[in-house]
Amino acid sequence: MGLGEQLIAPGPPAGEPAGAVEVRSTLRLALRAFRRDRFAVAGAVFMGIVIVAAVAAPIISPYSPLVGSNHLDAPMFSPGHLLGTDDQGRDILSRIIWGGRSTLPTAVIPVIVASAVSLLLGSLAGFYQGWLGNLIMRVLDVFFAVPMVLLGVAIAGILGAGPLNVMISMTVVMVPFITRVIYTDAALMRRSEFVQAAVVCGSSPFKILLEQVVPNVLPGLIVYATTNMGAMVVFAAGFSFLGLGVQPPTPDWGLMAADGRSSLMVAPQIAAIPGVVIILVAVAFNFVGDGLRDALDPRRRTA
């Protein structure tokens, strides 16, 4: 083998683009960094258990979430009822399991929809700027004049009670905040050297936006959206607590906490148990978001 051949670095496997190898290598490094974060892994495992339990609720739920015995039982002291029963004799554990089927989608779907809308608006506003960027951001600035929770309650109140209307209101109030994050990242990408190099090479603005800007703002979007899912779980439960979300007798964590108010002095666990579940799910989402932030940011990630 000649000296020139020895100095040639090995290329990607035959038939595989170099870009695919680079992406796979980056994902491998990010996954390795995520696995080293014990809190992030614990949060991901906990969320996996909650999601699986919610999906498999008809199979694993020990009792019906709607039918009770009209007999209140304390946790651990009632045979067959690990978490006890509520004031209508319904098994709390079964209602917690089934409650995830209504609470989690109400919190997660608005984040996904708002992220998709914000990715479009923020990328266009940050990359093109000019009159288009000013128009988008000035319209969204109007929403910042009203507190997020108050605006969400007002929209849900106008639309009427129900999970669909709650998801619409949560999506509307989240779009300005996520768009602001995307706008900032896209504006930085617009002034970056690799984008300027693509302009010099004659690439069209739309192609640069799709191939250079959007892929580079996605990690920040993923982290921000994941972290906000924890807050949206609390937000969705709060709507149900106020009577604007899921309606009885459908099991929902926020609704369960609201139902337990009348029995706080006699059986505080009826309201406390769903409240603890809401807190644990929110914290788990935050742990996962923090882990993704460290794993997807090369400046934070270590080899």
Second form
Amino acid sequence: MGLGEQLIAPGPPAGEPAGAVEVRSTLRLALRAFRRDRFAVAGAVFMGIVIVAAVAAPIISPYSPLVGSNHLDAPMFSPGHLLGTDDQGRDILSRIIWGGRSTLPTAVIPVIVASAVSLLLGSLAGFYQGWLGNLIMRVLDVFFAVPMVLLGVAIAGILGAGPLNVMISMTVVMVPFITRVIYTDAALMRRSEFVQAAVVCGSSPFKILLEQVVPNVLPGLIVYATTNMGAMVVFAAGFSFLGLGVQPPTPDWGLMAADGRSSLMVAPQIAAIPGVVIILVAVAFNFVGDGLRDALDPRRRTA
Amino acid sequence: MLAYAVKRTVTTVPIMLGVSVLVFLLMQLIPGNAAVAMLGPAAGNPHALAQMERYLGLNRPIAVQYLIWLGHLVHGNLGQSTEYSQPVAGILAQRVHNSLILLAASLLLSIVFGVLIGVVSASRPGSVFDRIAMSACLVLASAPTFWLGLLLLWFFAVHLRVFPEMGMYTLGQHGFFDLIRHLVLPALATAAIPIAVIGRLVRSSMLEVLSQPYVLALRTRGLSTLRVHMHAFRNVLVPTVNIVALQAGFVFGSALYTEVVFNWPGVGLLIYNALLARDLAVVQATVLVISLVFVVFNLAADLVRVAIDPRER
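Show the form predicted in complex with its partner chain, please, because up to now only the form predicted on its own has appeared in this conversation.
To see the whole picture, the full complex is given below, headed by that same chain.
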């Protein structure tokens, strides 16, 4: 298509009334593609249920998550306790429902903060390259040289136990990974024709960065971040297991699985159930991420 | 190849230096400072605090502190453990040895089972095995390592009683087979997630290669499926080495959880106990040593990748 043709606004095709033309905004196309992905929809619905349950925990949870009874280690499907009780007689279902309030923010907030930091670092490094880009990427190389779990545990451990320190440490270990994803996209963008066109038109580099590069790296960032939220639920559980995160008796999925260790001999389900919830949530985030990948990329979208 | 090997080896020097700076800076995260951490309640005494800060060299500029620390490092002095009242280097040696056994076993399991599952799944896509294996991989890849360890511990050690629950040796024994019996469960728990990730990647790479014209050409010449797959697998090796190197980073970190679950006396358990006791010199030295081992491992993986892929030279 030549440049001249683009400048002429396309009217409705002859013979059709203007009102009948379907408006196909990018958002609507993306939503439609997402809705066709059964796994993505299932993942989104499941996440919706988990989030609503966590928010509405005081209303819907059948028991208190903190107060136990003398009905210890009840198996699943016991009368009155769908998922049984733990070694202190607390209702496991109630603790799972409440646990989302601790686990989900611990996993999601670091991803969001790290994404914001990485968006800045990655697009600067990828778009400007040069000494600034080199500096940023070489510093990140050092972070990649330390195994991620080890670095995370060391940072959280040295700062001292607590959910805030866990979130700080998760943010720090995520930034290199997200930055690299954005860097790759931004570096490709730098060579693209539309950026060169903007340069020719006399846009300042800052304007190009803000108006061309950032909007175009966003879809990749959203997909990567969503998929990683699942991985971070798992990662956060690991911190709880080591005793670095929230402290007992706060209901938290990772902590519940870790606490189940002491009753492993008599009631393995106490450790098993929270782990299954963590896996389901992580898989759901993965499905949603995969769905978004197909929905946000026009080339992968099947119209 | 040799020129590349030399060049690549030289690039690890700035990385190692960078890692040393990062690990040194970790200690600046200590709430208060190292002197406050060591003195505990006695830090309330300004005289004692000043003396401890002078003893630890904290009154000097941070760059000087780093250089002194680096100088000690070069001479093999990794600091002093407050918990064990011994030089950290001495404690670490045996622990690193124990961890390397676990890491090697886990990596071996990851590669063997990951590749096996991937290749078999790809040879019959859509079959019952493929569907079960890929669903299992999807679930496994999202499971917390410590949780897998707990389940394995419960099922094989508590329920079936076929493997010992914890430790590295039965008391009073030091035999090879005793070690293997103790190694199976922790290695399996550490390898489970990498097996899933490697299996999925090998399957998709294999399917991609199998759809290429040269594979069709091999088939039309009447080669057996096995021979065709052997030819195809050569081209899957490169992405496989890449993912193994990436997963190795995960194994190096997540072994920490399995060591804690199975009481394996390696560096992971050492870090865990050191964090509980706030013996931070041990934490610092351990992170440093594991990272340096990891840098060397990555160098080796890179050289292997270039050796098997002539296009990279």
